[in-house]
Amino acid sequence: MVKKPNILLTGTPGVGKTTLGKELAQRTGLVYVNVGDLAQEGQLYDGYDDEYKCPILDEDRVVDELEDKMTEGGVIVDYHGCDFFPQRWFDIVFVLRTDNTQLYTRLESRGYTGKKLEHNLQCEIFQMIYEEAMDAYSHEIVHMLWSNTPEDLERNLEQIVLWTEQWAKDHN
């Protein structure tokens, strides 16, 4: 059986995780999992946050749901949080970052307003997801990627595809 790596794509909402993840799955044959969609399909929630107007993820149930798939390998996980996933799951972690002016426009077009918009922009300004990833995983596997332009997307795709190919050579 050919071993395949597990990849985490994380970053503030609106930085391009889903676009990158779906295209990466196409190019590599890895399985793409959007945790937001997974939670919605399985109703993996633990209440509702009135302040941010969104459901609260039941992190334990998400981990239980993904455990078997992650053990098999070959999975790209896309989520804006990362510290609740077991460290052993991932071979590499990519934190996507976006210039705040662009992020503001992207989030506004998604209907983010008020406190939710402000909080996500502050998350990006203070590199909170990057810090979270650095605290949760071995520093050697955490990489920051800029995701502002279509050229950034293409460069990130090429870089991760090459990494995936090298990983497969090294582990099979």
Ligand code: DAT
The other form holds:
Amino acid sequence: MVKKPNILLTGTPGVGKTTLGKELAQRTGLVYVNVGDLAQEGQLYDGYDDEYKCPILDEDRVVDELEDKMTEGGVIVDYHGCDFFPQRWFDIVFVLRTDNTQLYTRLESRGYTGKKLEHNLQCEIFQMIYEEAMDAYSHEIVHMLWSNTPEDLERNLEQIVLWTEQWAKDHN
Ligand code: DAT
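Having seen the form predicted on its own, can you show the form predicted together with this ligand?
Shown next: the complete complex, the earlier chain at its head.
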């Protein structure tokens, strides 16, 4: 069987994980999984967060749900958190970053307001997801990618496609 890598795309909401992940799947033939959508479809929740007005992810059930697929390989996982996935799942981790003025506009047009908007902007300013990724995975596999402009998006896509091709050569 041809071996394929598993890729994690993480970062604050609005940085461009979904846009990148879907296009990357098109170009590489890897399977794209949006953890937010997966949780919604399977109602993989454990309570409701009144402060941020959103359901709380049942992380254990998400991991159980994805385990077989991840073991098979060839999956692009998209989520705004990363420390609850088993470390062994991923061959590479990309943390997408966006300047705050850009992120503000993106989140506002998504309908985020008040505390939720503020919390996410703070999260990006303090590069919380990058720190989370550096704590959870081996540093050599964690990469920061800027995602401010369409040119950034294209450059990131090209780089990851090249990396994927090289990985496939090295492992098959
Ligand atoms: P995420 O999945 O991280 O929440 P998204 O892919 O839904 O983010 O993108 C949020 C918005 O930003 C969406 O309107 C597309 C736009 N966008 C994404 N990446 C971009 C980039 N590199 N340059 C400009 N706009 C981008």
